[in-house]
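Shown next as C-alpha cells: one chain only, the form predicted alone.
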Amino acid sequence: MELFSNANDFLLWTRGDAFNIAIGLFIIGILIRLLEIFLLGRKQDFSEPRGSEWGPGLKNIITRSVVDNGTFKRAPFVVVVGYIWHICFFIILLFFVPHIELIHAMLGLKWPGLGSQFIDASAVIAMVALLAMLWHRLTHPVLKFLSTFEDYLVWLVTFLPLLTGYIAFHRMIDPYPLALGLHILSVELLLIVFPFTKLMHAITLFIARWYTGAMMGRKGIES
C-alpha cells in the first residue's frame, strides 16, 4: 500500500475517488452497450400486425426465465448450479443490511434485511458453486475448448466481491479498513468490467427475450 499513508487513506480512497470512477464507467459502459443496440433499429414490417406486441413481450421475458425441459436434460449440472449462485448472490446483494443501507443512501431506497447467519451462509454456497463451475469448465473437454479469457475474468470479477465480502464480514484480515477496502475495490472491478464483457447479458437477455416475443406476438405465433 505505497500509496497510502495507511488502511484508513486505502478506504478512504475506495469509498471516495475510486467508488466515483467505478460508478461513472459501469453508467457510461451500459449507456454506449445500450445504444449500440437500439441504434442498430429494425426494418420496418410493413405486413399487417396480428397480434400485439407487449403482451407476448413480457410473456417471452417471463417464460424464457424458467429452464425448458431440453436444456435442463443436457446439461442439469449447469442449470443447478447457476440457479444456487445467482439466487444466494442477490440475496447477499439485496439483503445484507450494510447494502441495502448503501442503496438507501445513493437511491433513498430501504427494505428489511436478512440476518447476517443466513447471508454467511448463502455467500458460502454462492463461492462453492462458482469453484464447482470452474471446476466443470476446466474439466469438461467442450467447455474448456470454447472458453476464453474473457470467461475465466467474467469469473473471477464475479468470485472476487464475495471472497473479499466474507474476509471482511469475518475480519480475516487486519486492520479491517483494508479488508473493507479490498471488498469495496473489488466490487468497483466487478462495475467496470460488467458493461464490455459477458456480464453485460443480465441486462440485454431481457431486451432480446422481449423483442423475440414481441416479433412473434406481432406476427400471431405462441411464443
Contents of the next structure:
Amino acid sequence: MELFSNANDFLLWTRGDAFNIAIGLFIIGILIRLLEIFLLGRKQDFSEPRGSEWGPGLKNIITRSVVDNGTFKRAPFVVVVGYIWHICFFIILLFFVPHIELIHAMLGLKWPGLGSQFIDASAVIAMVALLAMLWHRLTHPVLKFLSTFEDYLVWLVTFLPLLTGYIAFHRMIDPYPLALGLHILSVELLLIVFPFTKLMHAITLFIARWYTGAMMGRKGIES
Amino acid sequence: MNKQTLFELLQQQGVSRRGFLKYCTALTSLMALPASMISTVAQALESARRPSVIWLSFQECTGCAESLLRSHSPTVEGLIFDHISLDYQHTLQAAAGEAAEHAREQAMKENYGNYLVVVDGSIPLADPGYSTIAGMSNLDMLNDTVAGAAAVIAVGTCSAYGGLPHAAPNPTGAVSVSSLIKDKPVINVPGCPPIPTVITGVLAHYLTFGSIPELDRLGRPKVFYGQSIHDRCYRRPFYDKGLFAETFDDEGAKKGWCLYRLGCKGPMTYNACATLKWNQQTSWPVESGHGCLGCSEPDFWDAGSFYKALSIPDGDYARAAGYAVASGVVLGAAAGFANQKTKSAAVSQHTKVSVDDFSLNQKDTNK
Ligand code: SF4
Ligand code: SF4
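We have the form predicted alone; now please give the form predicted together with its partner chain.
In what comes next, the whole complex appears, and the chain from above leads the way.
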C-alpha cells in the first residue's frame, strides 16, 4: 500500500516500467544465449556433401514433434501429459483475445480469438497437467533424485501465469486491477527467468532439431 | 425550516400518504435496497429532518453539479434535492461575496455537528493561490467547514481521488478530500461526472437513515460501486464468445459486439452505469458505442490511452526493447568470445597421450 497508492497504480506499473524491465531482460538474455551458441562455431567440414542441409533441417524440426514409439513406451505419462500441457498452453497464449491484442500491439500481427469457454477449459486442463507433472516429479524416485532447484523454479514460473490468469479472468481477487496486475507480473517473472533456465528450450529446440536434420541431410541419411 | 421533517414538508406540498409511499418505494430502489425495506424507509422518513448541506466547489469544472442539476424534473433526484437545505453552493446561490460566505458561516453555526459537506473538485497544495474563494484557500475553507460536519460527501473523481487536476504532472499539487480529512466519515462518489442517481442515492441514504452507507476499500458506497461495468455489461456475452468490434464502424460495432479491443476499461471499472444508465435510464456510454474510460477509478487519466486495450503494455517498450537488443548483442558477443577463448585454451593445453604412456602406466601398476 505504501509503494502503490492503489491497485490501479500497481496495474499501471506492471504494464509500464515492470514490463519494460522484463522485456529488456528477456531480449538481453535470449541474445546472450543465442550468440553464445552461434559464436562458438563448428569446425569446417571438408568432406563432400552427399545431400542438402536446409530441406532436411527444416523437415526435422517438424518430424521430431511426433513422438517415437520407444520414448512413448518408456514414459507414456510424460509424453501424454506433456503434449496436453503444451497444446492447452498455446491455445491460451495465442487465442485469448487480450493476448492477441498484446501481440498485435507489439508485433502488428492479428488473428481471430477463441470464445472464453475454450480458453477457460484449456486453462483448467493446463493447470491440472502441470500439477500432475509436479506430482510425477515428486513421486518418481529417479526423477526426484535428478531434480534440481531450477526444475522447481521453472515449474513455478510457468504455473503462476496460469493460476493468476485464471483468477483474473474469473475475478476471484477484488479489485480486478490487482488480479490483472498480479497476472502480468507473473508473466514478467516468466520472461525474466526464461532465457537463463531450461525454458530456453522453446527456442533452442529449433536450432538443435535443424542442426541434427541438416547434418544428417549433408551425410545423405534419412532422418 | 430545518426542524421540519421530510414527511411534513411533503404534506405541505400537497403530497398524499399514498404519494409519500410511492416516493418511499422510489427511494428504496434508488438506494438499491430490497423492496422489503420500503416500510423501514417510510418510517425513517416520517421523522427525518432536513439536513443542512454546504456544497464546496474547489478545482472543478462544474460538470458534477451539472450532472445533478440537469436531471429532468420531476424526478426522485429532484425531490431529494428539494428536500435538503442547500445553504451554500456558490454556483447556484443568489448571494455573492461576503453575503455568500456569511450564509456558509450561518449554516455551520446553526447546525454545528449535524450538517453535510459536499465537495466537488480537488484541493491544490502546491500553492494555495491556485484556487481561492473570497480570499480563502481551498484547504483552509475545507478544514474550516468540515470541522463541524457530520460527514463529507466527495462528489466526482476530482474530490474523491484528485481527478484531472491530479493527473501527471499534477502542476497544482492537487489532492483528494479523503487524503486531507481523517477525522470525519468521507463518502466518495466518484465519476467524471458521477451518475446523478448515485449522488442522490447517497444523499437519500443519509437522509433516511442518518448514517453513511457501507463503503468499499476506495471509500465508495458498495451498493453503487460494488460491481464492475464489465460484470453488468450487456455486451458481455460477446466478450465471452470472442466477438469484438475492431473499429468504431465495422460490422462488429454495428452488431453491438464487445468494445474491449477498442480500449474499453469496463473490466477494471467499478460503477453503476451498466445498471442505472444515464439520462433517465436512456442509455449509457458502452450502449452508445464507446468503451468505458474508467472514470470512477483513481488516476484514470493516467491509465494509458483510452483507445488501447487493457492488456497492452503502456510504457515505451519499443525503446526498452531497442536498448535490450543493443546490450544483448554486446553481452552475447562478449560471452561468445570468452567461450571461444576457453575453448582454444583447452585445446592448447591438451597433451596428447601415446600408446607408450599407456603401456608405461600398465607396467607401473603391474609392479
Ligand atoms: S464492452 Fe467493455 S464492459 Fe462491456 S463486455 Fe466488453 S469489455 Fe466488458
Ligand atoms: S461507462 Fe465508464 S467512463 Fe463512462 S461514465 Fe460509466 S464508469 Fe465513467
